[in-house]
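The chain below stands alone, shown as structure tokens; this is the form predicted alone.
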Amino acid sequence: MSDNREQTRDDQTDYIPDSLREHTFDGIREYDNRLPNWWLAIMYGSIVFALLYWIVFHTLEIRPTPREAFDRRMAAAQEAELARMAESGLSDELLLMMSETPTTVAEGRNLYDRHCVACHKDRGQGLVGPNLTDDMWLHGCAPMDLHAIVADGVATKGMPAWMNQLGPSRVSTVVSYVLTLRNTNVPGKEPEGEPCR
């Protein structure tokens, strides 16, 4: 055992000297050393994993990407929170939370396109009705004020009451969409009412 420890590399019969590669870069030559198997296994495994990941998540879309899965979980959690808040009654906080829920806003946009575009135009810039995108409001600034306007109407201004046609949940949904239009400042009808801050 001690003889083996004292043996130098030059004395080993199975020693294969390092060989230099033929090419030269900036006067530097490199040895032709084989990488260790564990390193090669990690490298080839990473390549295979990357290809499979791309095929499964991006090409064939068999599974949702981690970002999509996260967004779905967050949307489900937000829907559950909305349901919990709805049980305790309609409030400013509930309407604001609805305006931050993509599915509710998309549904509200569809309702807006069907019922509100004639008076408020496609982006809320106002035509017969006021511009919904500025910071000036005629009948109060709170989300519940807006809900009352949509639900009950304003006969003196020609705003119809939508509660009987849409029902409570769809009125809340369209209000949640209108809240997203606030302060987007789309050029249109001149501002009316009082500034809301």
Ligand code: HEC
Contents of the next structure:
Amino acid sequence: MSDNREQTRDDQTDYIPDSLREHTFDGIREYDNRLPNWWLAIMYGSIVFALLYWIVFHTLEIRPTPREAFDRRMAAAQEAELARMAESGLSDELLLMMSETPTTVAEGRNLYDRHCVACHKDRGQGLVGPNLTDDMWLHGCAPMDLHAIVADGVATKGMPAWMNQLGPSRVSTVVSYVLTLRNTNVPGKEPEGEPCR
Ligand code: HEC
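Could you drop in the structure for the form predicted together with this ligand? We only have the form predicted alone so far.
Zooming out: every chain and molecule, the one shown earlier first.
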């Protein structure tokens, strides 16, 4: 029995007793023990990981951030969907979908700035041509209605036909931008035509 006790004490020679720090706050004392290695490994590991993450994603931008990767995949999916729909020909749905695709809308805006601003003004509020931002339309408000007017024009009223000059793809692109102007209600030329139904 006594042998046994000796044995236990020997085994514990490398046991380091809790050490207490000097100070006392309201009678509370603090241990000053060494943190376990697994804990330190996690802490230093996190610091190294955070540094590498920052350098790779933010400083050198070697890899896209998860947010950018997500946006890219969404844009790619949207473009694939557009291409699929375009195969079955022009439709209200296709034009609407184009008007929700940022890259297409940006291209459309460029075309608009170059070719349409003179008569419809920078935000579509109208000058010679009608206000494109209100809810009133001379020739209908459906995407295909706008497409028809932009493609064929209204010769007698001074709206040029754009199909020959821009070609089918750019006509659709500029229409997709005009669709984003609908109901933005920029004060400008008085409403003309019929309310959108
Ligand atoms: C030379 C001036 C002029 C230019 C440039 C012009 N438009 Fe027009 N646009 C008009 C006029 C005028 C009308 C009204 C036609 C009518 O009274 O029937 C019109 C009508 C429209 C309509 C139909 C509005 C409605 O109420 O139904 C759309 C859409 C339109 N234009 C888009 C465009 C786009 C897109 C471009 C550029 C690619 C463009 N226009 C360039 C003068 C112009």
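None of the values given here were measured: they were computed from a predicted structure. Note that the rigid core is defined as the largest set of C-alphas that superpose within 1.5 Å between two forms. Numbering follows the first chain given and starts at 1.
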{"property": "Per-residue C-alpha deviation between these two forms [residue 29; rigid core superposition; Å]", "result": "3.5"}
